[in-house]
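Next up is one chain by itself, shown in structure tokens, the form predicted alone.
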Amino acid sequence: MSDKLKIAIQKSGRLSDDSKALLRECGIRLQNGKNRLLAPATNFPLEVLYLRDDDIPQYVEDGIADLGILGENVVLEKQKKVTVRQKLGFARCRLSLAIPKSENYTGPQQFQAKKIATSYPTILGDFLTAQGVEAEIHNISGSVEIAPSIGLADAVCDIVSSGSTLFSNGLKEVEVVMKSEAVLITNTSLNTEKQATLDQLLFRIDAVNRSKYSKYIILNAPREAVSAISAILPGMRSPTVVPLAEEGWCAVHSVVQEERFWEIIDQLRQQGAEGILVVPIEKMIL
């Protein structure tokens, strides 16, 4: 039995592209060939299987693939015995209920006794049960959004990114059933060697993802403001402070989380920070 990890990713589409990009950012080079369904890595004990996303949970449960990258919505819908090891931060979307644009929406109870078309009957059924709603669920694959216009259903429950597909089919999003993003799933019984390789891969993924949501900043500040600025900028452990050639001034280096970036920049300027440079981070290892 090979000690190489086998990872299943979607054959084509945006999720496939993002998954391969993540592996590249982790320093993993693949022997990709046209129409190949199995691609070994040249510098890491890993092989990639290209599959339909709906099939990935079953392959991972059966141990044909050791791990997989796919949407969290598919994992929940398929209900297979796999472990979600990490959320990956890309392919964000939501599974939502939508109704014709001409209708007013008053709340989940509006779906009582209605027909709803979806490719996610398990997730939708759980949501409706939690809301105390009984509806007729039509399980269809593909082109869910046309169901109301052809008289198949009163509403749909489908994946939404921008909402443009719903809008172009005369529908409007009214209720978010769940939010989803790409996740890494694993088989529940990896051997010791494969677990060690997985730990290496998770370490690399963590370093890549940390860098995406952080910025490296360099600023100049009066020496007397360094303490106040350091309190704003904890960084990875503490800011780096370097004296400048000009007497009484220092350069301060640190890392800022993307979500708090502008808030922190405003605070720094209030404390006298000048010449603030912002630099992207390629990898971030703690």
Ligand code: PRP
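Take the two forms, superpose them, and find the largest set of C-alpha atoms that agree within 1.5 Å; that set is the rigid core. Just so it is clear, the model here is predicted, and its values are computed rather than measured. Positions refer to the first chain, counted from 1. What changes on going to the form predicted in complex with the named molecule:
- In the core-superposed comparison between the two forms, the C-alpha atom of residue 220 has shifted by at least 2 angstroms.
- Relative to the superposed core, residue 63 undergoes a Cα shift smaller than 2 Å between the two forms.
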Second form
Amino acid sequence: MSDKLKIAIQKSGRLSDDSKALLRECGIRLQNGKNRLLAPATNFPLEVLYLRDDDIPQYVEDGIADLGILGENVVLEKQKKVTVRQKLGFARCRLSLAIPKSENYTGPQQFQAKKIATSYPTILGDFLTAQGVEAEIHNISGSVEIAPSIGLADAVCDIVSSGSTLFSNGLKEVEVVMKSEAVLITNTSLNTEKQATLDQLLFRIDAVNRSKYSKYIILNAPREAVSAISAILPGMRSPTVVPLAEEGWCAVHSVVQEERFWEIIDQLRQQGAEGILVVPIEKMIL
Ligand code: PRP
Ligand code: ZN
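Any chance you could show the form predicted in complex with the named molecule after that form predicted alone?
Everything in the complex follows now, all chains and molecules, and the chain you saw is the first one.
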């Protein structure tokens, strides 16, 4: 038995590019071959299995793959014995109910005794039960969005990301059943060696994701404003302050959270900061 960690990712579809990009940003290089099901990493004890996302929970439960990257929606639907280890922040979407654009929507009761096409019968069934609605659920595995126009169903329950699939099929989103994003799942009993490799991988994923929400900021400020600016920009430990050639001026380097960025810029300018540069961070280790 090889002690390489096997990770299953989506072969093609909404998650596959971002899943591959995450491994790349974690410094993992893959031996590429066209149309291969299995690609070993050349510089990390890892093998990548390319699968249909819907099959990943079963492979991970059975231990054919040790871990997998897929949408929370699929994890919840398949009800397999796997551990959700980490939210990954990409492939955000909603699982929603949608009806033809021309119809009015009054609330979940409207689905009483209606036919709903979906690939998520378990999640939808639980949602309708909680709403006290009895509907007929048609489980279909693909092209759910065309069901109303061919008379197969009154409504659909499907994944909505940009909304363009619904729009181009004359449907409108009326009820969000769940929100979802990509997660990392693992088999429930990994051996010690694989657990150690997984910890190394999680450490790298954490560094990559942390850097995505932070920016490196560099600015010039009058010497007397440095302590006020340090309070606004605490950074990882404390900001780096270096004197400029011009007497009485300093350069301050720090890290800022993307979401607080505009609020912080205003405060910095009030303190006399100028020449503010904001640059992306590639990796961030605490
Ligand atoms: C979903 C859904 C739509 C599309 C919606 O498929 O079935 O086809 O994404 O995206 P949009 O709102 O941006 O148009 P998903 O990739 O989850 O499908 P699959 O795994 O079933 O192939
Ligand atoms: Zn799928």
